[in-house]
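The chain that follows stands alone, in the form predicted on its own, written as structure tokens.
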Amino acid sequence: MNIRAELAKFLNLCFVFSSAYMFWQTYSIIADTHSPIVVVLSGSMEPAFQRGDILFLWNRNQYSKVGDIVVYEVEDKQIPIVHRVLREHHSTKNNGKQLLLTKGDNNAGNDIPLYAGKKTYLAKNTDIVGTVKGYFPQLGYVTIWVAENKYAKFALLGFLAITSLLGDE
């Protein structure tokens, strides 16, 4: 066992993870959102987006239009919700801030029951994570599998560790 070679493998693995993290942070700054890439977790937006699609978000637009697909998070929950803007208006009380009503394409009703604190609208500047600007179909199933299977995280990490330690490069 050559300690120098093993250390080089470990540093290579660290480089891969730090590069992915730097890409994520750079894209977060460019897109002006804390979560620039999300995975569709349900079928509420079918046929536009399927479960497992990876979405790329952009949050630098000042206003959202009716028909835009936005991602929002409900207070105290970390699950992103991907739905279409059904209605928008500007509040006269709060310096004209934009308020949005959303609905999933495959849902019967609007999202008011999902909003926290008995809200009737989402505030564009505080509740919206971003507007969908692009996607990769079905690529996010790996993250869904890892999130839904309690042993998948350990299996994936173990597989990565073994392949990085046993690989020649």
Given for the second form:
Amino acid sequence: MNIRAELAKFLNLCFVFSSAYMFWQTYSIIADTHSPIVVVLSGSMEPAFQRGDILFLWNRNQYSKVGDIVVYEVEDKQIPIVHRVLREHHSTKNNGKQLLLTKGDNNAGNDIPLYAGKKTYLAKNTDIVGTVKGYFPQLGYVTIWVAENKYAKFALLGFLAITSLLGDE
Amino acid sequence: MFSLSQRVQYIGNFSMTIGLVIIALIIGSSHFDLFQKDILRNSQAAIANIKPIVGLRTSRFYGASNGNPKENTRIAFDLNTDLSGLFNWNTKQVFVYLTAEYNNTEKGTVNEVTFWDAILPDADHAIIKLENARSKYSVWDYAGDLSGKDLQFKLHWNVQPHIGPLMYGVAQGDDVIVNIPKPESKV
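Okay, that's the form predicted on its own, but what's the structure of the form predicted together with the partner chain?
Below is the whole assembly, all chains and molecules, this chain first.
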């Protein structure tokens, strides 16, 4: 077994992972958000967005408009919530704050029960992760499957290990 | 000859390239279809007969705080529109929403609120003829009251594609500006 060849292959693999990570970070900087691609986790926006859909976000707008689909995270939890802006109020001063009320299309009521503390509105500049600009169906289901299925992680790693061992006979 | 992994890699790369080309064709053709139907800027809607119903609510979920009641407004309205032109092979659904814009000059804010919305899953549902329909939401102004303000109503639409970017638009029509009365005081 040629140690050099194996190390070269490993280095190649590291290049692949680090360039994927760099692409992710570049997109984060361009879109001005820490999470520019999200996977839909709940059915609250059906039939528009199904669980597993991939959404591309953009966050360089100063104000959101009513009807925009925004992603926000409730303070303690890292779960992104994808809902539509129902109402917006913003001050006429330069760089005034904007307050938003959101609601999932498929939900009966608005999101006030979801907001942290006793807030009845979201603040655009602090709470909103980004606005949905583009959509790709169902490709994100892999990440949901890995996060929710106990054995999925091992299955995925095992699959990667086997393919890398069997490659280049 | 070629190893299995080489074949798999080649097939994988080729199908991904073909897939991206097909996706680009779908997005381009559906955009062009909407563009040449001239519906992106010229969709029409007739909103009429808006009757506001103003009342007071005391729950936190209706904008009240610390026991101070909050003025809530609902409306009855007529709506006539045909948005079937927005549907093509790449349209998954169209979301329509009736909003009202107003200024709150005492608090120095510009506001927009949604009174009613609907999901249109196909072109048949896109011909809307509503008479004396009720608003879905009870609306309150965050910083003040809606009464005494002039609200300008507009109908917006949002096309959700099967793949690609989301599209938004406003339906054109006569200006509809309604002044909201004070709530009737109960004796």
